[in-house]
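This document opens with one chain alone, in structure tokens, the form predicted on its own.
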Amino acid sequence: MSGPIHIRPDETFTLNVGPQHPATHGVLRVKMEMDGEYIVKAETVLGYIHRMHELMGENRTYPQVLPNLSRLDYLGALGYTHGHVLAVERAAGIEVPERAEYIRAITVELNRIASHLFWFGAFVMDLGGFTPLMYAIEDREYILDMLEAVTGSRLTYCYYRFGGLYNDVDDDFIAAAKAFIPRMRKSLKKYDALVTGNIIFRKRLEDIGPISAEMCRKYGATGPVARGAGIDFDVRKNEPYSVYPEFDFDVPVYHECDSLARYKVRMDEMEQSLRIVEQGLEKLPDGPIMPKKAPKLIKPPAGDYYQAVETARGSFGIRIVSDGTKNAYRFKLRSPTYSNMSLFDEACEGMMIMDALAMMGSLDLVIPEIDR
């Protein structure tokens, strides 16, 4: 057996955290240079699950890439593909009934809280707490049920269709709906006295992994990372879309920069999206959910668009170059996390190795986003 390694005080080390590690949910390396404890150099490397998504999408009919949008993020797959039929309904120039605007809010909003639900019971296992994480999962099983009902999928929706919707609601998705908001707004005060008071857990976050506001503006980070940073900045409040104009609702934002407040953030937007929810299903018109002519062959005039939604990780925008055929000539997606991604490498810089991992878990990844 070898002897002991005598590292000298300037001496450093390389430290690779992934591809595979339960920290980086996915396939995402980052190789760090260490000194000691401390991280002396961050260096992020993607593209282990680069599936050329936006290469599909150019060389694919309209209706053939809808399925590809909710691989993009499995957990909030809902978000993305609104992006994308907004996109295309607005270069098209197509119609969508005010039903189905409605439904496309509540099954988002929805879809939003179940994202926040899982990265709430993971994020704080990562942290050592095991038992929030079955908490939140049970919680999640409540949206996923319903979701499937009505869309027939429980994690990658294809439910939106250009001009309006795969399927429409029923009593018992409304019903179950209903039932749904005070169960979950009775879960969010047990979260809150189980976990976010926890001395433990606040000193795991509190002024721990710093992002400011400049540093975001730098890196483009949007979503709670960017409220967390004290932002007022929310594309469903900012660039208003679909019928978000006709709920009253807040969009929560802290000051404090740390991973503290990025959780809390995430925690406040569960309540905002149950009243988003809540308003909808009383306003919500009768009437079809598909326009009366339906264009069976998407060719939207030449010109370039783009339009951007407000998704659980952040602001998510489609750009779309037609030339007038049945295909994209160019098809660019900016997806939120790549974004929040890009600023790790330089916020993690002096942090000892356990905190810039509580600060990875606050911003709240999904890796197939990132190399989409």
The other form holds:
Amino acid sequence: MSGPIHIRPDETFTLNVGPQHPATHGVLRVKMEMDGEYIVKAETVLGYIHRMHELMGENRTYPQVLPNLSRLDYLGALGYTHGHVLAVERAAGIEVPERAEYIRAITVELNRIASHLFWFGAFVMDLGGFTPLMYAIEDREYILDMLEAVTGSRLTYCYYRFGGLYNDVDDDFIAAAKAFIPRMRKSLKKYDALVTGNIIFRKRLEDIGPISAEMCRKYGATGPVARGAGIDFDVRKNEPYSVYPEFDFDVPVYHECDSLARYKVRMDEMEQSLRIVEQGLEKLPDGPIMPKKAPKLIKPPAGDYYQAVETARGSFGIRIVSDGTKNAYRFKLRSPTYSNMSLFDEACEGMMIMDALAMMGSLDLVIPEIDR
Amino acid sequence: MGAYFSEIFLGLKSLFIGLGITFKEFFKPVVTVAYPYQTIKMSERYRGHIELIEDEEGNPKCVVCGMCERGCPSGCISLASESVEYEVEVKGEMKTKKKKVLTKYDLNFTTCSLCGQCVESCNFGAIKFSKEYNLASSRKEDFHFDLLNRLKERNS
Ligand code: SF4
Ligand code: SF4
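Can you give me the structure for the form predicted together with its partner chain, which would complement the form predicted on its own we have just seen?
Zooming out: every chain and molecule, the one shown earlier first.
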């Protein structure tokens, strides 16, 4: 093309953010109608990497679907497999030994910290700061090393089994986790000074990107997005599962509704997860990690089962309709980012594009989990 | 006016705090590994692609029960076997018996999700995870492993 493009002052133009855009952390396309730098209307287009996980859950046996669940969200994979094993265990009535439950809680919380750390780095990078990402990745690497030593893989874990775990944790893991907690606490202080106190960072986020509690309810947003809007809801507290009632931890809630509130919720959550890991390591009972009579063939009795868990991104629900055969009749996943993303269209109307992208970053998107 | 100066002061303060932290980090020991020249040891439970385990005579332990093939969610294992006759002595008498012998164990690593179902479902301890991770190629044929062949090569 030659010659400059002339846009009349009253004219809007369409801007495509994505499908491959560094700010979207995956294959997401947002079609934005722009008036200069302001967004008039935004439309999220999903489905570029859809992989039919739900259908796969229907034509494969229950154990065969296990590895799929960790592919939903590669940053916080354990939370999703946790939901699946809990749902099937409840459906099929499988007892889980206490030690296995504790190890699950410890590893899930470590995974949550790893996920939040990566989000923290990527979020600051969205806003133009690169160094914090490097620091966050270094801390996260400690968690990945620990989890690799027990689960055998670094990101897409397939560690939980119906009734227990694939294998037990060893003393090295416990020692490493114990050494990690003070290290992480120190790092959190460092992040606080480096990022939270930074004036540029604050000016980019404070009072910008409002997501009200009302909007969260309308679209079903959960997790840190809802908690940043003053909704005190955490599946771990409100519908306790596994051994969470045994732990003493708080649910951070902020009422500012802006991007900074969501940031603060996640930073505080890391501290709470550390507390859970600390208590879990202390209370970790001895014993088996699989029940004595773990069924080889899993055939839950006919019925409708639902189980929700709190993952790093919010409430993840899994619904299994069983007809008594070895694979599910209906397998439906309710993934948190999908609802968190749906409110973006409405929330970003009238915002500047850079602020909207900062808000998108504060939603903590992982697209494969939407396009499941 | 006062707000103007206090903002400048706050900005400078947060700038120096940030610079101080990065300066301190600068003198910390390096944590990265110069990859092709240095490698790290894989953890005990690291899952690479699967590998057959041999018995004392160097034959695969596999009895071709097919559990791994059926358990695999991605369908990346394909087996073939033939039955051979062999003679055993039962109470002084020679009897011919049949048994299955593995003739092909193909792993299509391009679709393997490294879930571990195959190793878990094998009741005969005939497969394990290898520690290999330096697998890079631009041809997908390089990831179709003939595990039986690999076993023979290991033994020779
Ligand atoms: S690890 Fe899983 S996907 Fe890979 S061959 Fe074994 S069962 Fe199949
Ligand atoms: S499960 Fe084990 S014994 Fe059976 S076919 Fe597979 S490798 Fe062979």
